[in-house]
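Quick heads-up: it's one chain on its own, the form predicted alone, in structure tokens.
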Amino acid sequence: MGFLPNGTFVMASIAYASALGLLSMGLSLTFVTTRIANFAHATIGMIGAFVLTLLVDRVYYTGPSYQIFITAPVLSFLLAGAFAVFMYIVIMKPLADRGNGVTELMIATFAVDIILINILSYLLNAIRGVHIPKLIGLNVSSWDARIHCCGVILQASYIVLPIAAILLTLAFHFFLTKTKFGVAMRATIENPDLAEVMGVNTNMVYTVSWFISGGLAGVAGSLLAFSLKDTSPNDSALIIVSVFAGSIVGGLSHVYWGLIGGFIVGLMEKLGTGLLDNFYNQLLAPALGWTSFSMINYEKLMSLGLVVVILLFAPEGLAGVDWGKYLRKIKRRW
């Protein structure tokens, strides 16, 4: 194997980074609107993986189909969004109304996360498959359609995920800037008290923001499931680390930068770790006589290391950097 990763690995990394970008953008959205750091966000995304597994068992069990890239994301968006709204209205808002602070609300999201993981695990164990005997632990990658591109065989989800991330971001931007409710949401984000005085229904804005956040997580989870080793809600425990890393890198209080931060973190975890593994095992270890070993399992070290660097030099994330100043310096040099 060459030092540089092959095309398939690069596309898989971009797809993973796109999923993290959607998850981080959704996490930033709920934090910006309601100031709640939702640690159950990645598990809400696993609802999408749950939906995909059921569709594979009941509808698409005969083999890969491009239809699944429409039905699974749409159903996942609606179901995950509905759960996020339920979580906000039934649990988070009543707790906030009773005077609980940021710490208490954060702990509450931990509790919801554990409950939801157990519910999804129970359902995957309890539901008897129609065509597949055991749903828990199912590897659904074989139901992912294959695309032949430039002599490389790619999973269709590697192409669909980046496209979905771009389209959903554009749709969200259109919603915020071109619709009356979107403008009301922006006003609520900037100044909730003033927006309420001006007649904006802030409670409705918060509810819709949670629905959109959960929906984005559901779409990401449904498509990311094709790349997971198995359908296990417990995977969310590691995914949430990367999601928070992406939001922090981008700037936790900036929705669009959450998308960018998540994408960067995803590339660091996959491409960065892959390059580091090749460098160590192909160059450094043979030259120094050290023992070779896989560094793929150390991908979280890359993302968390990036978080530390960002917090040291840009405490507000990439969104807080004066990029115009750097661009002006570059122009002067040229």
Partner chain sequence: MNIEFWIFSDTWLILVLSYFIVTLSLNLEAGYTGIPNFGKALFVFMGAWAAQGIGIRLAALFMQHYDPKDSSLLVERLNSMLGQNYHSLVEAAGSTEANRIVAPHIYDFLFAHPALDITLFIVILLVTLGLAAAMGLIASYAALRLREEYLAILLLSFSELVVMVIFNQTDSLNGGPKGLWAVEFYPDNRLFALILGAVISLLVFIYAERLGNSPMGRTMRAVRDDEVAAGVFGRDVAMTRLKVIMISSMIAALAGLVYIEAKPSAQTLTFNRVIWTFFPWAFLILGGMANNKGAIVGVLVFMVLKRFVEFYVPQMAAGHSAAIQMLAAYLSNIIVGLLILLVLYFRPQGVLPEKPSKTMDLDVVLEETK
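Form predicted alone done; form predicted together with its partner chain now:
Lone chain follows.
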């Protein structure tokens, strides 16, 4: 089985997929609560990458440290969450109250995206002492601790990211089902008017949902920055497309399906493309005498393919599929 990718690549793919899952989950969350499709979501995640760069430059400049895996995500969660709340209260809510519809609000998030990208780029240049407006990479991957395990060398973030994703999802699930405010959030998602009648301050619920959404994006961004080589705030423009693809695959109507959709898209983009590339170039092409060519540039084709398949066969996303029906069918067969 020479075409199977090595362990490092698999772990890197899983880490990327976990980050996309967190991002897609946050995107779906603000969508189901406030009906706003937030195009600035990946850039809010870049706040996390920015925090990490700041920590690497100013605190942990002596070398890799495990401490950064606590400080960076926590600070990123708070800062990115705070920005998301600011965005909701100062920009989105007043615009919605002025009678702007769904599409106008999307345009507004685009505008916020442009503003935030430029602020982050400026701050990054200023911090690194660059005085010409150019894109500069974060270049933090060498500050990621290396783990030697099972014959491969792993970046620590490859392991921390999936763990963080699992812990955050569990915590979020606990919040939604076991706390009073979490149940109120579920109630508000289903029927905001009735929740309000029951005495829930729905605007508070919306604000908290933006905080959580931004926070999750911040954590994903801060940890993902370790593994993205030469990334800059502008890269959010590419990442956001995959995040939306993940949410679409999930169906945009359910938070957990967003997580699953994002994970699937991330896995397909990295691992799927890698597998296909290895399969073709190492098995198929030599055997049949075809010319080999690299498929690594085609990772977005994977997400495009997924989106198209979803559009054709399950326009409401995975959340809209009647899984119970298929389960019963399978049970009957057996």
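The structure displayed is predicted, hence computed values, not measured ones. Residue numbers count along the first chain shown, from 1. By rigid core we mean the largest C-alpha set that fits within 1.5 Å across both forms.
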Return yes or no for Y66: a CA shift of at least 2 Å between the two forms, with the rigid core superposed?
no
Could you check how much the CA of A285 shifts between the two forms after a rigid core fit, in angstrom?
5.0
May I ask for the C-alpha shift of K329 between the two forms, in Å, based on superposition of the rigid core?
2.5
